[in-house]
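In the block that follows, a single chain appears as structure tokens, in the form predicted on its own.
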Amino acid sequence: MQTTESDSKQQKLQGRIGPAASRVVEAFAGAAPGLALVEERIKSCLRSDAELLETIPHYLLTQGGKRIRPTLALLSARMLGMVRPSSELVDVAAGIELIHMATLLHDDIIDESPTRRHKRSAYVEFGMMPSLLAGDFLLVRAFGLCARLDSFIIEETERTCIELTEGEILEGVLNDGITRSFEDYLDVVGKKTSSLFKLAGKVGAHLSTSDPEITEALGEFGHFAGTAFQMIDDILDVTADEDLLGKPAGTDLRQRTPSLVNIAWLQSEDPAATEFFASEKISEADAKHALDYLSQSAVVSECREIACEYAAKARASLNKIKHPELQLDTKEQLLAIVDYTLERCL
């Protein structure tokens, strides 16, 4: 029997140990008809008559990923009590899967990252300026979509590209002299990343109910979910191996990023710290030793306990909403997806 794309992500789910792996699995269930739809919408958007536009952007959607920010829009409106996707919320949740996209694209350039999700990046395959126009070409499709409805989903896409433009902007890299505190960190992650999960949050509960203090509410939830997301990301780039992270550990060491992880590590005032941001330039060597001393160092450890407290604050804004038409269940599932991104890195 065939093995579709979406049995193929539950089953690799299922085969991750720990509770919250199994309720994952049923969120990601509940959302799969809507998640179909969405598919479909942005594949109705990658037409285009240069060849490389329509190419580029159906190479990094064959990728995979967890679709999770859409995810994160249809089981919003799901809670409210939106069983069936309306086409308006089709239509959003695709445009934030593809302001993703365009994301990743532009995000590989930056970094001349040379994999993606255990492939070779859009970026060393097709080259950076192709890439770069078809992170473009995505943006404007999104657009597309979203401009077609209310002006509440348009000002607050507009105010998510913004920022997440500013967050990459603002990121820089860690150099000698050159710190970051934590407020900083929070600020950029704010934007650059939970920005995306703010929308999806926000949107789904606008276009299920007319409660503005629901709307901010779920929000809120993305804000935090999507902050934990990050965090974790940024444990497991130094905790995981190349199987899992799907490119080499050790990423945001090598790069000297202003990661979770990094920037606890010289607030940490620990001298070898110091050594490593200092020096002009990072070996392999210097970066495959700083990764081993990490990975268990109680900085981790640390890390992890803030990750776990936006993590609560996740729940805490979701535990706070109360509606007539609620759906505990699909509640349920959106806490299962908080906790599934703990677990990975527990």
Contents of the next structure:
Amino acid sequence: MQTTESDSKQQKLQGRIGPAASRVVEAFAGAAPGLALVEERIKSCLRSDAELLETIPHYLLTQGGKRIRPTLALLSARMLGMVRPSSELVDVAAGIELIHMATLLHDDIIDESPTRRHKRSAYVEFGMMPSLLAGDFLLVRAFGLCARLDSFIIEETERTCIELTEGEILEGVLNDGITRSFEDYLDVVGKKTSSLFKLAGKVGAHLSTSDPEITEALGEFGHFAGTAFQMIDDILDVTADEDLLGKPAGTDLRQRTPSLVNIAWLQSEDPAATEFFASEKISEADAKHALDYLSQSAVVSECREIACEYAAKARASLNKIKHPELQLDTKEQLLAIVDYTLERCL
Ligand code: FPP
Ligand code: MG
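To test you: the structure above is the form predicted on its own. What is the structure of the form predicted in complex with farnesyl diphosphate (FPP)?
Now the full complex is given, and it begins with the chain already shown.
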């Protein structure tokens, strides 16, 4: 029987599915009723007199996305006994996804990234100015949702948005004359990626329990899970192909992003790394050569080990939570999300 191109793509993706994948399906199924409410709440926030302010967010929404942040908020609350999500939880989970959508619109403009989730980036499709304003619109809608809630949620959301902007501005590029340590990397990732995961864990817990230690532990879980998630993303940038990434491989290399892999390559004292990032122009051939070398290198193996360490820290944060109504099946689903994150790159 003849195999079509799309059959073979499908088989390639299925080949990547390992034991954590079926457990993660359960996790998303567990969150599904809550996620449907979150999706409705998001859509109800997208009404505007300006058509493009509705079209652009819908464009982003229909490209898929895993809704991993709202899922973390819903499962965090459920693990502590909130089986049916409260209206406040749905608001805050929707707010978190709206903030995430705003950052994607702005980030693609900043990174001049032509593709996201297999489609043209919003600013390429609709123009720079409307996409920038759509990001602002989503951010204000998110604040509209969160500002109805208590001061803890308002303050945590504000802190997170400040961290997102700090992370994005501090990240910089590898030829700006500044040497990056692993600690600098952790600081940037903590702000630009882990902060929203941390917010999700924290507010999910906060709405379900009055115990500040548990709220802190779920925030810590989100922080470490988010860090591992970004590390895997950085690894996949050199090991995966466009089918999986939804954008060309090697983007971090070409853009000289201080990703985990790029920092580890520079720290390996391989003179080729210094030369690559310092070169005036990175040609397609140079990028392809670096990609081929790195994807099989000890640098990537070392990065995988580091990502595994952060996933283990996430598991430990969850395991230290003691609560009389702890829902073990939901805890298992949160752990499955962490395992699946790792499985994508192992
Ligand atoms: C994606 O990183 C970028 C972020 C997660 C943070 C973006 C933050 C801003 C644009 C600041 C604006 C803040 C608000 C609150 C609107 P990446 O480029 O490594 O990931 P990618 O591969 O998904 O593009
Ligand atoms: Mg980007």
